[in-house]
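Only one chain is given next, in structure tokens, and it is the form predicted on its own.
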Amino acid sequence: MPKIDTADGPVWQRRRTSKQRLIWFGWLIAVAIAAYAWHLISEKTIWFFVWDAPQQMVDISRRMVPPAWSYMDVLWKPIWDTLNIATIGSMISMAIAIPVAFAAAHNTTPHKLVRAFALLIIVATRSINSLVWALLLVVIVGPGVLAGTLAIGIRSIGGCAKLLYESIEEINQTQVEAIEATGASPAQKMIYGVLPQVLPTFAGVGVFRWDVNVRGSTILGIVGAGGIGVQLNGSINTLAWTQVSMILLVILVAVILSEWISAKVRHAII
């Protein structure tokens, strides 16, 4: 029975039998649907791997231990280029981002053609993962950190460009208004009063995508695009788990680290 707030209260209304059997018809399409879904994954399934997965986590785990720290020594270069392709990247994206959503926001884009094609490179470049971009990318320009740094960068766009659009279109119109009584240009207009009011918000996604992109460059080197993932597939490979464990903790402390100066700037900056 749906629930109808009214003055005097909730009433509740039964609802017409041709609803109720469209609701139940709707469900079951749903049913039916999960039910295929989980038959072709199951079909594909080698259950004998899943029931023996609990057994192979443990002996793995027991492998992990303990951490090979004298392959520290080795891992000092691979996560300082992990920093630097999450950094550059960075950088990269929102020196993109920034135009592209001043030219997606309905209040500042020029026309409404250039509005749409702006929204098209959003839309194009958060469409694909940041890994996938990296295969593309390694062969185009190779392998190393380099195709690593233009993935980051490309996958980061779309995201960045949507919050920043979207901030750019909540600003205080009235602030606008009373710049442009004066008599001010378009570019008055725009660094007097459109950027005061959002670079707040374009220098948090700024660091927030920076905490983002370390997590991802990690993965990357997976494909031969540089950072600390090129060790871990090394290690994986070669099965030298005691190496993994000590890559895997790298990371996480480079994570915990990113997370924290991240939450410090912008809490500094807001």
The other form holds:
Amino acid sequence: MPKIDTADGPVWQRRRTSKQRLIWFGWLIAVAIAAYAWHLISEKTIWFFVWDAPQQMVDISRRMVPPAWSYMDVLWKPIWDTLNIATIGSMISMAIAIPVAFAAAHNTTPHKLVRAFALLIIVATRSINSLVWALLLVVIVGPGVLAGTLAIGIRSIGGCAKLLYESIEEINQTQVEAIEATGASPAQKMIYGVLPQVLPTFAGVGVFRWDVNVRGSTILGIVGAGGIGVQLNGSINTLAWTQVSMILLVILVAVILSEWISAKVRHAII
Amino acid sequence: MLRLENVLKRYKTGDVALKNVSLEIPDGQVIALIGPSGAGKSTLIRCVNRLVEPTEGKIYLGDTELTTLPPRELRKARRRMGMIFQEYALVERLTVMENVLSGRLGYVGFWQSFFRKFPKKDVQEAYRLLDRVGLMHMADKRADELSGGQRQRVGICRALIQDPDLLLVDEPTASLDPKTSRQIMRLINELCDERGLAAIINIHDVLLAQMYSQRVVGLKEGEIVYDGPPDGLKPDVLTEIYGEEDWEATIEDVDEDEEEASSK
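Based on the form predicted on its own presented above, generate the structure block for the form predicted in complex with the partner chain.
Time for the whole complex; same chain goes first.
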């Protein structure tokens, strides 16, 4: 940091004056770009619709109340399906993610190439949204709960495996060394040295992912992959707004419930 | 008997941690390995059980040449060398009993160890050892519930249950208070005596080294600069090992056992 000697002793400032000017100039450019972008967006916006928005919102809200309480009779089955999609999907993804994570962590991977392949699986499954997976799977296995479950399962592999392998890489290596020093085999090293250290994280990741998946699986029905999204899509298309509000309410309750459960479970483990 | 012949270790970074170290340790001898941080003490004992692979040289345990052993044979050889660590290195989420029994992993199969079905003989030996170090009542506690001194005693049990010929001890007292340090050092000493074990003990504390060993080896920048009896550590020797300092206060005549008798 620059120290400037003056007549009354040294003065200190955070940056050199020239560097400080450069930074201000950078800000100026950023603001200019933002202003230009705003201009472009504004040109392509039909402002009439935007000014109209509050009125439309009030209108839709009015049509949504009261929710169609009796519609609940129809919703029990789809919300149950949704929860099952999330639960079984999460199980599938954890079952695949655990071996992938061990292959991806640099301290447990058997070989560099295996690690590269595992990382590829992680990136590939994560980068495609579950809706897109569902679209593909509806074509492959047909519409319904199975497509949704597989979509959630595949989509979650990467997310789970990433968290898992990071936790594997953070373990205390001397504990593993100590096990190795007893003459333990590589497999024994795994179950005595590594597994006890990562098991709590594994359980936490599983529950966290389940919670995420409950939210994710509510939407899958829109592309025909089962669950409550099917009803949501149908109700919106038929402009049955009281049903839509009822469905949103049910989803809200399900999500709150799943978050509460996952928080409780994680609290109990960690 | 353990014999090191011209052992050299060069790390990937290019640092040479050991420069042609030759050392011979007869059966049943307890030696203290002293030297400043970075002298290569840890590297030396890790080369013996090959947690660190020596770059050059040969190491013999009895008639077995350790440096060229294939993995399976190496694991067998490791059973004969118990290791005790500075930070205890217990698996913290396992119980005390599981930690002690993990010393038998080299002897039991995978599924046996997976389901914790250790032979009755091993379990009895584990209880006997825990009793010997005064931790019988802690057997079912989780390792992270124990104090430092207690953990180190569990570490000692884990090493001893291997039924080794040799103990490799890496800074056993560095994380302990002075009193516990002495208790642990005395315990290691007694146990080596009872079982006729040889031991290499890495240790910072010159006084402890003098009190609890039959022979002291001084290491400096990867080379042995002193090898002799504990009372041969005169100021000029310590200056040779550690560098210039006033050593008179450190090597007060070694009068042992002024502290309270035995462990709690």
